[in-house]
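One chain follows as structure tokens, the form predicted alone.
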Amino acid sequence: MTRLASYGIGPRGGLLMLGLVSPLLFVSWPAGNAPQATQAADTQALRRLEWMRENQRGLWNVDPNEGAFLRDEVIKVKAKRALEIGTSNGYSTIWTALGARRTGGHVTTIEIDDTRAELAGENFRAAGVDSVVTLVHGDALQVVPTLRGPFEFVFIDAWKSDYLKYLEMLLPMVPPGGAIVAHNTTDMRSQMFDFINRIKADPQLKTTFVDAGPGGFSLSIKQPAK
């Protein structure tokens, strides 16, 4: 079952990119990298994931080929604890599970409002994933300093004006070859300017600009310490 943690509410809620409704079932695995039973065990999430986009449109999701970047990065990363800032209806955080269950990770994701976060519990079950994901019902900025590290990947996608907020927060909590990953990097680029100046300056940081899909996403490395 998809456990779910209650917090206090805030003020902010989370926000996420609406993008273009593609079928999902021809979002491929990265060639070698899985195992034809481990495709087929994931067939149930790739479903759900159509469905939400065809059922429950308006919820500012990520698109198809953003999903599958989000996926494969925690693969990549190799990572064991991943957290998510902003889950709506869980439709990222379906992306991030199937590659946390490759790692033998697990997914932590924050959501402040009540409908978003109902929707997203039943999406979990219904998508299968729901051993592999913490839902926590709560105001981020709340939330964040109650958690403790570390979290080889992160995906931020809340109020763009909070984006500096929870990087000064998350980023004792990354390990070294850890991953931050926001979004809307591209389309609500104006809005999050002091984001994108600290984390292209951070030395801590090794940043990138991706533009896998219709927001865009910044990919930051942690770096070894010198």
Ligand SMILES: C[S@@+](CC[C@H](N)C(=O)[O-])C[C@H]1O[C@@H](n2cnc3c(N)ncnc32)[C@H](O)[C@@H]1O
Given for the second form:
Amino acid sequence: MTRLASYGIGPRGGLLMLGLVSPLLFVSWPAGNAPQATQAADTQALRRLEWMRENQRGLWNVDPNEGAFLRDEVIKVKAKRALEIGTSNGYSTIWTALGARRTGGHVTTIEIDDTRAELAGENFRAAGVDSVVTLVHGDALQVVPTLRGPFEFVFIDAWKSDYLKYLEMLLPMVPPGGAIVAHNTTDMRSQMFDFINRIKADPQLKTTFVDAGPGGFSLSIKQPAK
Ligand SMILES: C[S@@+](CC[C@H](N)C(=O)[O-])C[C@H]1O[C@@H](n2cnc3c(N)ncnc32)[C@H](O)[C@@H]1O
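Given the form predicted alone above, what does the protein look like in the form predicted in complex with the ligand?
Expanding to the full complex; the earlier chain stays at the top.
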């Protein structure tokens, strides 16, 4: 049985597994000190991101400032393993992958929708980030419990009423110092009060709210056990 079947996805979509090249093959460059080859690769990704903004609208993507925040946060927490819930066409994933490429890390991203998963696969190839991204085409509510941590960076951007479920599943997989970022904590706050209340109250988390763009992010850093 393929992983496709185990995630309950029909035959049309298929399981898009990208980035099977080991992340160990990648050298980690300090941010701001990338050799030319990496700068050229980043330019290729940034061009594709621009192209996506012009040609693939209405797919609920973060905005460019928010994307840059995700990239910088991956670098800041030195994430080797990043996880994204809710890929859409891969816009935020590509930003996250830009960070992971700097840390020598890898991004796993999960998308349930056939068409958007297919677009994401095309975009990862065109952006040249497919070697640092694994796209799992499936229902994150079923996939996440099958994953093994640690994930030093988690980005939650799926249906808002599910955020608390993802947090509860993922919190044990995030090591101290790791970051859990959630999108739309400003513009869709009313749909996720349960999640917001939890990240503000949980003693394992130190949470701030980041105004990087219209959606708004929560940024919760996992605290060392007391
Ligand atoms: C807001 S969009 C993601 C946008 C993307 N992060 C970006 O900024 O480019 C939310 C995505 O989550 C996906 N989604 C919602 N529930 C899901 C689930 N249970 N499993 C996987 N994907 C899910 C939707 O299909 C949709 O494509």
